[in-house]
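For reference, the chain that follows is the form predicted alone, supplied as structure tokens.
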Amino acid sequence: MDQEQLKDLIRDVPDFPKPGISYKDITTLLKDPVALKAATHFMLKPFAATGVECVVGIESRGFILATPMAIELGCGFAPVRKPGKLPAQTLKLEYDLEYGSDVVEIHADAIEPGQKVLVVDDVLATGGTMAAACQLLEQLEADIVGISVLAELSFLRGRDRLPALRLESAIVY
């Protein structure tokens, strides 16, 4: 299965979560075991030789992709979540969205200083959530070896918010 075939499995849901937004629904890809395996392969391949020690997944669909990648690499997984979802001491960061603000959190002990991490999410849109997650990881003194996303909405220029980091996309719209 190639990247164009994966792209064909992602459906657009118009006017979700609000009018004017065309939501990229990856559940149609995730239900296909061959496609799921291919997607994680394409996302992991550019980083396979970087010495990743922990895969960080962003809530919530990033978890689905990051976990099998961590298993494949033989390393751990750490979640970046919405506020109030993590039970122990956290670091949190508020960031701006086009239509308001949001907050992400990570456990204060999720990453050791200098630990090599790969940050994973399903879709890179405007880049706000990814930039916030990377800022949290920098506060923890992580060595971010890169960012891997299943799909990048290049017309929203999210990549521009992450100029110093290696970013790889399995699919680009």
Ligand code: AMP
Given for the second form:
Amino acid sequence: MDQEQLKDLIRDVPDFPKPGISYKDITTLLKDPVALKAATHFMLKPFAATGVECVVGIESRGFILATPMAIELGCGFAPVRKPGKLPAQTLKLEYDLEYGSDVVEIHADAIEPGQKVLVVDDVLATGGTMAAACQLLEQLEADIVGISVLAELSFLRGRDRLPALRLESAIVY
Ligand code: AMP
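Having seen the form predicted alone, please provide the structure of the form predicted together with the named molecule.
First the chain shown before, then all remaining chains and molecules of the complex.
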């Protein structure tokens, strides 16, 4: 299965979660066993030889893709979550949205200083969430070897918010 076939399995849901947003629904891809394997394969391949020690997934669809990637790499998984979900001591970061703001959190002991991490999410849109997650990881002195997303909405220029990091996307819109 190639990237174009994967793209065909992602469903566009118009006006979700609000009018004007075309939502990339990956559940139609995830339920296909061949596509699920191919998607994680494409996301992992560019980073296979980078010595990743931990795959960091962003809540919540990032978790679905990050965990099989961590198993495949033989390394661990760490979650970046929405506020109030992680039980132990956390670092948190507030970031701006188009209207209002949001917060991401990570456990203070999720990553050791210098640990090589790969950051994973399903969709890169404006890049605000990913940039905030990477800032948290930098506060923990993680060595971010790269960012891997299943789909990049390139017209939203999320990549421009992450200029210093290697960003790979399996599918580009
Ligand atoms: P961002 O604008 O890059 O900070 O996106 C915020 C989060 O919302 C990311 O974790 C994406 O997975 C998700 N997201 C944003 N836009 C879309 C979209 N059009 N379809 C599906 N998920 C989206």
